[in-house]
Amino acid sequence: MTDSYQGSAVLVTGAASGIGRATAKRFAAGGARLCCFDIDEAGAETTAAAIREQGGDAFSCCGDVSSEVDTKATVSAALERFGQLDVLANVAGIGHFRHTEEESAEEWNRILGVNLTGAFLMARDAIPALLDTRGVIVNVASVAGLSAHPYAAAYGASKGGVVLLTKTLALEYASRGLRVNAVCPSGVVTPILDQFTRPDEAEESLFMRIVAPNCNLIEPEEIACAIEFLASPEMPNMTGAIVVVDGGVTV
């Protein structure tokens, strides 16, 4: 990390840990301002005043990524304090296993509503501010969005969605200098990992097609760092990129 963002404006979703912690204390690192968004209060004021501490410029904002009134006024809330917006890290998520048979429509929808419509709603609503200062959209996909996970159909499917809206929104933007790319991890170690536990009767055989042939889980800084990468004003000529973390499970 260099001081490459001295000075810049960095919205991070899911900040109140995990990727989305490690992803704001990074930019942070290299002189960004940080406004720290989660529907977890506590854990986002926890990320910012951590900044803050290393003498860092850091405010949190609580709210609900699937919401339209929350997604407004935390890029508002950004615009307000910094007077820019250089970068938008989307990195909220929820998930879990289910049998498809058992998964309920309020599930999907929820899990839908805040990987898929929470990245949307966001990119919408920052896409002014980012498109003054010709900036950069990072979103947080998974493997799971690029090839079949078993038990993971609602998953699965918006994780793919926020590939697809990757791509799209990188080249509708392109030429007005708005860069968009797309990071997809495997397992990392973060608080979502406790929400994926086996399904009863699950088949062995197909966990066995998602586990990494190095069998290591990923740290979240390391997810942080390839935001960062992807981010990086270094890279003009990235868009449209789908970065994948995940020690060869789609090899």
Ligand SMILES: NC(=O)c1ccc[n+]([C@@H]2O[C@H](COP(=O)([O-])OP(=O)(O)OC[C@H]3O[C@@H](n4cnc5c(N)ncnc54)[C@H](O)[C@@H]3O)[C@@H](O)[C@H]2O)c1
Second form
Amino acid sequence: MTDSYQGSAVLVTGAASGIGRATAKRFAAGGARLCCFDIDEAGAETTAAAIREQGGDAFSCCGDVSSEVDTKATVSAALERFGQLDVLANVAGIGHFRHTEEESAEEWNRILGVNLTGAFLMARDAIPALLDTRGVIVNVASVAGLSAHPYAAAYGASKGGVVLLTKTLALEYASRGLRVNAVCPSGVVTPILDQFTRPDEAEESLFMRIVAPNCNLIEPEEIACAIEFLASPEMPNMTGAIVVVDGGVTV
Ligand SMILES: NC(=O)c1ccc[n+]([C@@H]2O[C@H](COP(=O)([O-])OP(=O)(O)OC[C@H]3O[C@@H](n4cnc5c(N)ncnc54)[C@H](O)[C@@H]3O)[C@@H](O)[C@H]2O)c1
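Beyond the form predicted on its own, can we have the form predicted together with the named molecule?
Let's see the whole complex now, leading with the same chain.
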């Protein structure tokens, strides 16, 4: 890791835990100033405090990515503090396995609201500032957004949406210097896995589709590394890229 982000300002959603926390720490190690945004106030502050303890510049912001009030306020807070925004990492997410006939409209809307609308709102509100810096958006999608996962209609639809949101924004803003990329991980060892308990009477054989041939679970730091690569100023022509980190699940 170099100091390629010295002077940059980075906003990470989902920064209280897992991939978001590892991402915030990775950018901070590269010299970036961090806005750590999460619905989990204490967790986001723990991440920001850990960065400050290492000599970095970070603050936490509490809010819900599916709320326009919160996304606007967070972007404003980052701009007020840093005067610029160079990278938006949309990492916040939720999900679960459900038999589709048992999925409530409320649960469906919540998953779509956080994973897809949340990524859209953050992008929409950050784009004016990112255009000023010829910045980058990196979205965290999932292999569930590329091929079917069992009992994951809402999660898969939301992540498939994130993949196409990424490509669409990449096309729309390419000529104005804003890049938009996404990473699609398979299973990463983070607390979100606890949300994915197998439903009763699930067809076990369907889960074989999502087991990596190398049988590894991924560490969140590896996904943070991919996010940092996709944001890197050394990759000015990388936009619209959907990078799969999955131990071979989708080959
Ligand atoms: N862990 C995996 O196996 C895996 C695989 C593929 C993709 N992903 C994606 O990676 C991203 C990060 O997940 P993770 O694995 O680090 O899980 P995690 O549960 O450790 O972190 C998710 C974070 O998002 C925050 N969050 C949830 N709802 C929010 C909201 N409405 N507003 C703001 N913050 C909110 C949570 O508080 C938490 O800090 C998610 O988008 C997830 O879908 C994870």
